[in-house]
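Single chain ahead, by itself, as structure tokens, in the form predicted on its own.
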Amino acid sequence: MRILVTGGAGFIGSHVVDRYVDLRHEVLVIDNLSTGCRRNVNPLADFEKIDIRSDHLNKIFREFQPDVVNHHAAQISVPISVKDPLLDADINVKGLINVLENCVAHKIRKVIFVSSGGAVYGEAEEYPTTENYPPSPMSPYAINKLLGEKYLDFYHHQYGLQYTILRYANVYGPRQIPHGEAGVVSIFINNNLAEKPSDLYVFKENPEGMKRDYIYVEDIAQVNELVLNRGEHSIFNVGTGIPTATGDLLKEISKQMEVSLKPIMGDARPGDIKRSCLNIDKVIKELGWNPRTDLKDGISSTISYLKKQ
């Protein structure tokens, strides 16, 4: 199969790039490397630097002719998006509108979409939430990500492109950066191995940290692999199912590395919600996939990772 995958230089989409690279899949990875990282490319897939709001995206489409497009290109910091809703709606719209262009252009069978179970939905009340609940996204991110899918279910019913939309829990693995949701992993391990305290954010009245659903990112790859022939027309949540403080989590990264720095406690930032947890009842009922790596396992390699780096 002929897969192109859109921010293919980044931390999640390069492990995805690895895993279809391993199945043998004819891979090409696009990325403009603004948070993405050229070393981070499987050296047997085909690369081009381009911005997927290029107009020259036509000419990549028409020489690489592939079956699926998996698009992982994003904007992914929800403050800068509260700082600049501009610029991500400019990439996280713009862009996604410009591939499904090419898309429908070139016959393209199905694009995967990654979207963003930690943020769409909210201050859910359904907790775990599930597929079903409404979304209601709080940042101009989450907004744009929930558009996103809308833009999606157009181009199905308008020209018969075929999607799996995976929204995902919060990322984190070796090769991540401190950007996202999930990026605190990656800030926490890095403040630790420098000696400097971390910064922690909460609520007032949460003061153990925000809850978030944290998932290793090469279980996320598999569910990429699953859904390249699977989930035509549907969404699924991507995660554990367990929710920890952020608290929890910087006392669990300390521990692992035998570190004792007390962090300084600051309010909430704009976008920011309490809790978030994923149901993922259906992707396991319908793709068979469960997370395999638990989250101290998954520290453990992500804190190996980096002392290398």
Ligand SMILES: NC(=O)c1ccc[n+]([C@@H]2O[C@H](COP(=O)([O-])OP(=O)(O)OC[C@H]3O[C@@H](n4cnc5c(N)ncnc54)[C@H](O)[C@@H]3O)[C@@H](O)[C@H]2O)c1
Contents of the next structure:
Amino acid sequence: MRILVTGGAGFIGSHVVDRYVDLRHEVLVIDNLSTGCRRNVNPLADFEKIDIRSDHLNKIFREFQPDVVNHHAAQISVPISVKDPLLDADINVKGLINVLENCVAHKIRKVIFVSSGGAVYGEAEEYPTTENYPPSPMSPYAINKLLGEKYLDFYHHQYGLQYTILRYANVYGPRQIPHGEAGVVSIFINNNLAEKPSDLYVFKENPEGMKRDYIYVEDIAQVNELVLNRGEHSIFNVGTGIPTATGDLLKEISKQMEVSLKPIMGDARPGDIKRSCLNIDKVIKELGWNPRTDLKDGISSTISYLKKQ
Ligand SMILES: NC(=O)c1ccc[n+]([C@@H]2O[C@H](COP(=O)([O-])OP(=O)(O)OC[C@H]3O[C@@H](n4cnc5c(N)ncnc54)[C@H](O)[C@@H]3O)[C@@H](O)[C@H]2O)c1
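Cool, the form predicted on its own is there; where's the form predicted in complex with the named molecule?
Complete assembly follows, chain above in first position.
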């Protein structure tokens, strides 16, 4: 299969590319390297440095003629989206529309779109949250991810473009760059390596920290393999269904690294939500996917990776 991966030089996208290359698919990565990195790109994949908002995307689609487009490129920081909502909309909405227009023009069979289960549901009462729960996004990043899902539905109904939407929980693992809310595992490990105390942002009523569902990046790569030919016109939560408080995450990381630094406590930031955890019954039932990596093992692999950097 010929697969175009946007954002394939980034943290998650590069693991998805590795998986596709291992399966002997022909892969083209497009990425503007704003947060991604050329050395993340598998040497057996082709690479074009380009912005997803560019008019030149047309030439790339015409020449590569992908069967499937896997869309991972995005502005991923919630705090940046709050500070600069126009930038977030420009990349995460206008950039997506440019990709979808090219999919239609070049008769692409399917788009895999990456949304955020950690963001679109907002402060959900149903917990762990199912795909049917009415989204209530609380940041421009979350609003624009949800808008992206709506655009997928529009392009499906208007032009017959097939899609699968993956709503990830908080993904962690090797190659994650230490910024943004989802980067806490890397941030905490890097701080410990530098013997620097970590910031712990908390809501007053939850001093142990916000609760998140942490999923290892290789498990995420596997679900991207399964949806190449399945899960049409569907939305799947992809997480573990297990909540972990940020304070407990830091304790586990520090225990494994044998570090005992006290965190610096701070108030929750604009756009932060108190708790998020995904119900994953649908992805288990319909795709037979299961998270394989337990949090302790995933942390241990991430520590080993970051120690070598
Ligand atoms: N990390 C998480 O926990 C998490 C959770 C839910 C959803 N997601 C989504 O997964 C996807 C990948 O996230 P990530 O954590 O790997 O982040 P990342 O920043 O490592 O990857 C994003 C990639 O997109 C590229 N990019 C950004 N803007 C671009 C543009 N205008 N044109 C071309 N390329 C551009 C970046 O250079 C980078 O390589 C994003 O869509 C993100 O919203 C991530």
